[in-house]
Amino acid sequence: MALKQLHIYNVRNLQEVKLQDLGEINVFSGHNGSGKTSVLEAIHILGLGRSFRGSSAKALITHGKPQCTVFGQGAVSLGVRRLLTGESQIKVAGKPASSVTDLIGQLPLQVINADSFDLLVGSPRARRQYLDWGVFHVEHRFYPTWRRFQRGIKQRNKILRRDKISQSELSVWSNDLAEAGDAIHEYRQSYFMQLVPRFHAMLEALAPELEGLEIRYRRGWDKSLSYAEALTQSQKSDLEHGYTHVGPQRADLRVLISGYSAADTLSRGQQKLVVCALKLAQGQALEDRRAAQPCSYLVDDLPSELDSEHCRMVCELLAGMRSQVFITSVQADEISNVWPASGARPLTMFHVEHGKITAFTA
């Protein structure tokens, strides 16, 4: 769903935001410390009903306020208010929402930010979270599976735990859970064989000097052995240290480069350019389902890291997709001047001050 308008209020300094003519490029320009990332969490909030810059209320709420609201329009309305108690109120099309999956499934979402470098560097469960993004929106069995093995494991564990364990309330949980993490598993490693081809592709536009580069998947268990196998081989440990040592939650993505750890090996404009290919992958696997819904891109501060060159490869293959995309960078111009003249989709500028924001004319 592309955003034609978009309210925030008292989202940090942004105290009373209304944009009205969103377009399908809208760039945010200003100083740091403006507000201009404020209004891509703003995007967020709308799309997954939190910040992408931690989960407390407290401080993303404008200081003497009781709650903030984003509100947004495009083929529904969407609308989310955080209180200070953390409380979260959702509405989809002006009736509230049962559970924010409903806000994931109207406007899906992909950020392109400083945090994005964990894809690299940072934990596996980074890398989890970027695999199972795909994975739900392009397979619906995936969520309430996903949601089965986390009950799943939590009443494995807990039995774990006791002093005394009732083997056969084990073997209960054990089954169960092997069946949710066999179909996981599945659902992952079709979404994955999907997503590498689209990933070299767009890395080869981006790096081609990167070409030994390759992404694995790991399942979180020995691949010889089925997960019920892998439980039955691990229950003596899992017995010992009182949780379950194998499985999906135990699953990762490994991005290498000669056989070497990318993060250990690439440069960080380097590294930019891999996590931009990764994200870009994921939209355009999104968009090649011709019954899935477009995501939308965060992009803060682009042109961090990155020469204008390659910038401008990156806004090539952004001006190329479906995707509606909400770019940051302090000076206009370094959009403006690397964004395709030709045959592209024209930018919509703004310019952001002191939490105030004007469109503009570049």
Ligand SMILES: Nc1ncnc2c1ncn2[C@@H]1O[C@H](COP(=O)(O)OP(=O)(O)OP(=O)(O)O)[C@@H](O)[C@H]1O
The other form holds:
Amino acid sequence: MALKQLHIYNVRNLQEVKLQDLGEINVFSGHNGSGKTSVLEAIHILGLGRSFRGSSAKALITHGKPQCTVFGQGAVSLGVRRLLTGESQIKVAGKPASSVTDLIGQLPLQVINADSFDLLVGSPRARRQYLDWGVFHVEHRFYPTWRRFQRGIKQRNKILRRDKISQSELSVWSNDLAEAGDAIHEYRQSYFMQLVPRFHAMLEALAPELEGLEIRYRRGWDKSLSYAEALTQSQKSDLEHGYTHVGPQRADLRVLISGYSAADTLSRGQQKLVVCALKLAQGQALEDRRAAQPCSYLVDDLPSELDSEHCRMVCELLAGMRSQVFITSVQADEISNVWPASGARPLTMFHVEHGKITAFTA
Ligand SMILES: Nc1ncnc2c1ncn2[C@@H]1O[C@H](COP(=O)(O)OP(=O)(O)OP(=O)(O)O)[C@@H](O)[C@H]1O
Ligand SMILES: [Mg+2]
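Same protein, different condition: the form predicted on its own was shown, now please give the form predicted together with this ligand.
Complete assembly follows, chain above in first position.
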């Protein structure tokens, strides 16, 4: 869903911001500390109920205020209020929602910021989250299966930690877990196959010199075994340590360049290009699958780490997609100078200063 209007109250230094005419590609520029990233955080709150800078409401709410509120209007209206008490109030299409889960799917978001480097240099968890974002949005059976798996593994680990273990009870939970685990792997693998060609196309456009780069999916257990077999094989060690060693909770993506770890080899700028290709490929996969509802991009400080030619290439790819885009940059002309001139998607420019935002024409 594309946002037409965005109202922000008491998010960091944005005490009252009303943006009435958002475009398809929105650029927020201004000095350090002016409030650019806070605008992206506000949109993130609307999409997921929390900021991408951590879940603490206290850090997010303007100092001295009891709450922050964000309203967005697109095909439906969304409203999220976070209180200092930790409570959240959510409205979807004017109706109170019972939990954040009701928000999910309304405004699918992809974030490209300094934390996105975790996709390469961080723990497997960041890569699983990345993969699962895509699986969640294209495969509606994934979420219930994933919930079932979470319940199952919790229960199995509890049994493994008991002093006296009933083999039949352990078998019941292992069988249930095996079914959910196999299904999660199937969904992930099928999505991964859709993702890889799109990723390579994006990367070729952004950094043809990285043609030796490959990405591999690891399911979390020996691929020659079914998950049930892998659980049986690891049971002895599971019993010794009191937890389930193998499974989709250990899945990972490995990114290699000419056989070496990309995280250890690539320069910071090259890492950013790979991250952009990964994120853009996901948006593309979603667009191809659900043309009616592409995701939106929140790109914080796009020019950082990139030379102007690579910044231009990222802009060209963003311009060619159908997603709504929110970009921040200290200097507006670092984006406007490299944005494709003859694109059908012009830039909507905003200047940010001390928490106040004004639209301007470049
Ligand atoms: N809870 C808060 N209450 C009030 N002000 C806050 C709060 N948290 C952060 N700030 C201030 O809000 C301002 C906006 O921060 P933000 O990160 O959005 O800036 P920015 O424009 O993205 O800067 P940069 O270019 O350095 O990334 C900063 O001056 C920061 O000190
Ligand atoms: Mg910032």
